Structure formats: structure tokens, C-alpha cells
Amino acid sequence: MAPKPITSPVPDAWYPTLSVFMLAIGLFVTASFFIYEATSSRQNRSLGKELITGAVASVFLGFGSLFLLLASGVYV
């Protein structure tokens, strides 16, 4: 029995679209994080909200960067 080749669960044609949407969402969440930090006082800030917002932005920017590299031909 010959082994099966490893294939991507996402079609190659979707890489550019996924990168644009994920980077856009990540930048939007990052912008909302900065606006939240700049407009709220120290007494009104919530550590939980900051951590969740930062984690969501990080995930979207990370996967968006990954798909951007894959779309440009850098297979990591």
C-alpha cells in the first residue's frame, strides 16, 4: 500500500481571500483594543476584556499572516 500524500484541508485558491479577511478582522480588533486603552480610565479598565481582545487579535493576525505567506508561495 502506497502512503497518501499530505494535503491541505483548505483549498489553495482560498489562501489570498482568507489572508485578506483574517488580517482585516485582526487589524479591526487591534484598533478597537487601542481605542479602548486610549479612551478608558485606569479605574474602568477590565483585565479580562483586555486579554480576550488581545488574544482574538493575535489569533486572527497570526492566521492571516500564515495564509499570506502560503498565498505568496512560502510554504511553512
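Numbering follows the first chain given and starts at 1. Remember, predicted model here, so these are calculated numbers, not experimental data. Only residues modelled in both forms are compared. Superpose the two forms; the largest set of C-alphas matching within 1.5 Å is the rigid core. What changes on going to the form predicted in complex with its partner chain:
Relative to the superposed core, just one shifted segment between these two forms, defined as three or more consecutive residues with every Cα moved by 2 Å or more, spans 1-6.
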Second form
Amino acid sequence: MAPKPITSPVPDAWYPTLSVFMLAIGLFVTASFFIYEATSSRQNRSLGKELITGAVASVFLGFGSLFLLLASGVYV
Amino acid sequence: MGVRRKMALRFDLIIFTILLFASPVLSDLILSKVDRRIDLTSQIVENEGSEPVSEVLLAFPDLQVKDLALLKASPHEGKGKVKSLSASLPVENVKPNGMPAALTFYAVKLPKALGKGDSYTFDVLAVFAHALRPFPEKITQADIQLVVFQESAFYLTPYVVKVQSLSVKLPESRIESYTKLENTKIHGSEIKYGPYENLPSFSYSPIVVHFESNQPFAVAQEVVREIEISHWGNVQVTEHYKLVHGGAQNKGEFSRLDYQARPTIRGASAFKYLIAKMPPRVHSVYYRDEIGNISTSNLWGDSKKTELLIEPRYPLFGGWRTAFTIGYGLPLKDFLFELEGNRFLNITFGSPMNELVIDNLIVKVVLPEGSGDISVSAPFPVNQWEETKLSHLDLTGRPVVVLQKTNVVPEHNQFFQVYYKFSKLSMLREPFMLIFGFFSLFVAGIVYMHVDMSISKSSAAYLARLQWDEVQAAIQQVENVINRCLTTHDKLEASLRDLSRTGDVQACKAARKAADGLLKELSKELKLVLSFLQSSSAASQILPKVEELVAKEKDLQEKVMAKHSTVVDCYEKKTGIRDSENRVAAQQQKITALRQEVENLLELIDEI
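What about the form predicted in complex with its partner chain, after the form predicted alone?
Up next: the whole complex, starting with the chain shown before.
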């Protein structure tokens, strides 16, 4: 059985594109989070909606910043 | 490219067949023909030879052994055939009894024991570093560099040798002097001693060759080679060099003018550049030292290899030192492989520099965090131990395998393997760390908005703010209700359009009924909120606007309803289109105007 070369789970060439898209989506969701915070009054605010928006935003921002680091040569 | 004359001695030792007369006892082994070739054309001395027997002892004087960098034995393939690297015979250091002192012995194990009268031929390659001594030891810039090499004309062996000869190959330069024994001939730049016949064991006849050598005596006192693996697709190699010119020390002044004007005369022993051979598809190569980037370098490559030519900041004369760092990245798929659940890294051990002797080589292999079951397999003995290194996005640090070897020559630049286990899920640790970091920021924001951090709970300002918050909530409710009303109006308009399209009066009437019901509910909600607003004192400023808005909306509602009924009537009575439009026109105008006002008011309230 010949040894199989290991590559990255995501192809190298996709790193810059993926990082741009994920960061863009993450920033949009972050913006909607902050808009919700700013415009809702104390009673109308729903903790669940805030947490979910925050979670989705942080997932996209996390992956986007990881691919940004990889695309710029810092192979973490 | 200037003329590069390599200075070193390379001994090629060829020993031919040995006949075995009796049982394999040491003293009964006879070396029938020994041919030694010593190549002194580079700074590294190589002995190559072939020798047959079941287990042959190779003897080296202790003084020579401390310079011994590599000892390899391989079966003799015969002239013209390419030596296969895989067919090498095991060699180990032994201490047999009854041998003269000050000798070190290595035993070569043959593949099968030789019986009586059998013969076997094999080659021995011995590489010595620092075997050439510069003599004179200090020279000026204009002098030529002479080195001295000492060896024995007769092969030092515990066996009897029938026929032996020695040939010493020198670089094509001046030969200052050499020991003249019987049967000594010079052919060009090669000195041949022999053939000598039937010499007893342990015969020794020292010879000294004193010759000129201008090969670059590049000696690295310490090389630290760090290989960092990232499973996201890169193997980063960083090499730190401490280089010294190992030839005759330079005394007196250094004249840059003389050196630049006539480099071959004033400064023949210096070396200006080094060449490194790297694997193909290397990227992000950098060459710097403590000061910064060194721009005197050249890189070119093709699909088989990449060559890097580096020039230190100054030419190196005898005894001069320099220190620099070279770094480059390699694609992961060329070096990291998976076999039966284990991952292993297959990479070269030594430095990629040509003709560099390293006194102390330290190779550090940094594996990603979460690797376990680490083991190393190297083709020659090395010292090894483990460390940890904290790098990007690390919690506990990455495991580092450190391999150390002294006296490393370019022949040591072979592949070695590091085996380890790594689960694919561990790769997600890094993005999850980043996600967790960002999420904690969001949680902090949420906590800040939710927590009431005012100091005094009964001050007037605090209470006023509380009330204003409630008013804001009420106003948002009002806006919500009015928006829903407006959507109901839109639905009615849509039903009218449907009517004109399909002619279904019943559907239109049904829509009207539904709208009626919805609007009634909405007006109830509105009443509730309005009463609250009227009661609260903080809303006093905004209350008139809100009331105006509600009134206007009511007006609009009535008008829309009226228009709807008119249109349905017209349709039922089947009056002409123009008539119906005339009737509706005026109402429509008012409706649009009112609608605009309502929306303006909504915006105004929003801004407050």
C-alpha cells in the first residue's frame, strides 16, 4: 500500500476567495446584530435572537479570519 | 561565474576480492586486492573501496576517527554500473580483543557468510571532515592556500593484503610536495602509490601530501534547521547558519581594492558565494541576517529542483565568520504522507547547501498541536529529544522532535521520517478558538446592553430614563400596528387589481371582509397603547404627533374602504370603465396624499 500524500482539507487556491466571502457575510451579520441592539427597546429585546445572531456572526467571522490568516501566509 | 576550484581531498579506496582459505578466522582472511582512491578535490575527504569477507573489520587510527563523518559499505557493482543506495551493508563499531591500541574498528556484515575459497567484493566509502590541515596556518591576502594531508600508503588492516595500490586525486593546482616511496608515479594531478604486494597485516607507511587548494572551505559551526508542519498546506523550513571559513587564517590587512581588482591573485582562497539545492515547488524564500534582508541572492528553478545562490555581505577569508538565516516554504503534499492511520513526514536531514561541512547540526521538527505517538526513523544514528514550542493559535504548545548530529557532510543529506498520529477533528480546534473569541465579544455586547449599571436607582434622571424606555416601547408598538394597517390597505388595493383582472367579485368581497376584521383588531390594540401613552407623563411631547398619526391613519382607512366599495359597486352595476375611474379619481388623489402624510409622520416619530 503506497503512502498517500496529505493535503489541506480546503484547496489552497480557495483561501483568499473564501476569506473575503466569509468575512463579508460575517460583517453583515455583525452589522444586523448591532442595529438590532440599537433600535430595539428594553422590553422588546429578545435574548434568543441576540444570541443566535451573535453566534452566526462569530462563526462566519471566525472562519473568515482563519482563511485570511492562511491566505496571507501565516500558516497557523 | 568565476572559476571555482574545489579544495579538498577525496580518498577513493577500492579493495578487491579477498580469498578465504580456512574457517573464517580473523587471521585467515586475506585481502587479495585492495585499491584505494582518495579524492582530495573538495574539503571533504572520501575513502571508497571494495572488500569481500563474511564480517570484515575496518581499522582506523583514533586520530582519524574523530574526523570520520560517514562510513558506508555497499556491494561492488562492477565498473559502469550505477551504485544503488539501498544495497548497503550494516556497519557497526566493535571492540575486538587482541588488537593494537589507538585503533577503532568497524565491522561490516556480509549478506551471507563466505565459505572456504569464496570471495566477495564490496565498496567502502569513508567520508572525513576536517582531514585537511592548512599549512601554513596563517596566510596573507595575496598568499596561496596550501593544505597538508596525512595518510598511510599501505592499507591499515588486520588482514594480509595480496595486492594493493593507492591513488590520491588532487585538485588541479600546484603540488608543493609529497612523500616519495617506491612505486610512486604522478599522472597530471593524481599521485599513484603502488601496487604493493603481500604486505603483512597492520602495515603502515605514512605519507604526507602538501598541495594548493582553493576550494571554498565553508564550515558551519552550528546549523539549526527548523521544520514546521501546518496541516493547512505548508511545510516551513527555517535554517540558521553560523559560517566560518575553515582554511588558513587570514593575517594582515584586507585590501578591498586589491580584492576587487584582481580577485584570483589577491584572495584566491576566499569564497564569495554558496549554492543551495532545494526541492522543486519551493515558495517564499528569504535570506536575511540580524541586520535585515540580504539582497545579493539569486533563485532559479524548474520542475525538478530549485537552486538558490547566496552571497554573504562580504567575501569570506580564512577565519572570518558570518551568520545568516534562510527560510522557505514547501507544499505539504510533497512531504507529508499517510500510511495505515499514521502520518509521516519524509524530508531531507541535512542542509541543502553544496559542499558544506557542519560541525553541529540540530534539526527541529515542529508538529501541529494535538499530534501523538511520535517516532523518528533516520538512516544514521542521531541524538534525539523532545521539546514544545508555542506558536500561532496554540493552547499548550506544539510537540517538537529535536535531532542532533555532529560532523555532518553533504552525504548525510538523505531522507528521514517522523511518524505521528493526528485526528482530523483536531484541525477544527483553530477555527473554534477564533469563533469563541469573536463570540465572547458579542456576549460582552449583549451583557452590556442588558445589565443595568446605574449607580442610583432612585435618582430623577434614572427614573425619567426608565419611563422614556417604556414610551419608546409603546411607540414601537404603535408603529408596528400602523405598518400592519398599511399592509392591509395594500392587500385591499391588490384585491381591486385582481378584480379588474379576473372579475371575481366574491373574492374581492371576501378580501374586504377579512380586511375589515383585521383593521378592527388593530384599532383595538392601538387604543390600548394610546391610553398608556396618554397616561404617561414622559410621552407628553410626542403624544400630539402620535395622535395626529392615528387620526390620519383612520381617515386613510375610511377613504380606502370607500374607494373599495365604489369600485365594487361600479363593477357590479357594470358601469363603464371611464365612469368608474372618474368617480374613483378624486378619492384616489386624497388617498395617496394621506398615505404620504402618514408615512412622513411615521418617519418623524422614528427619528425621535
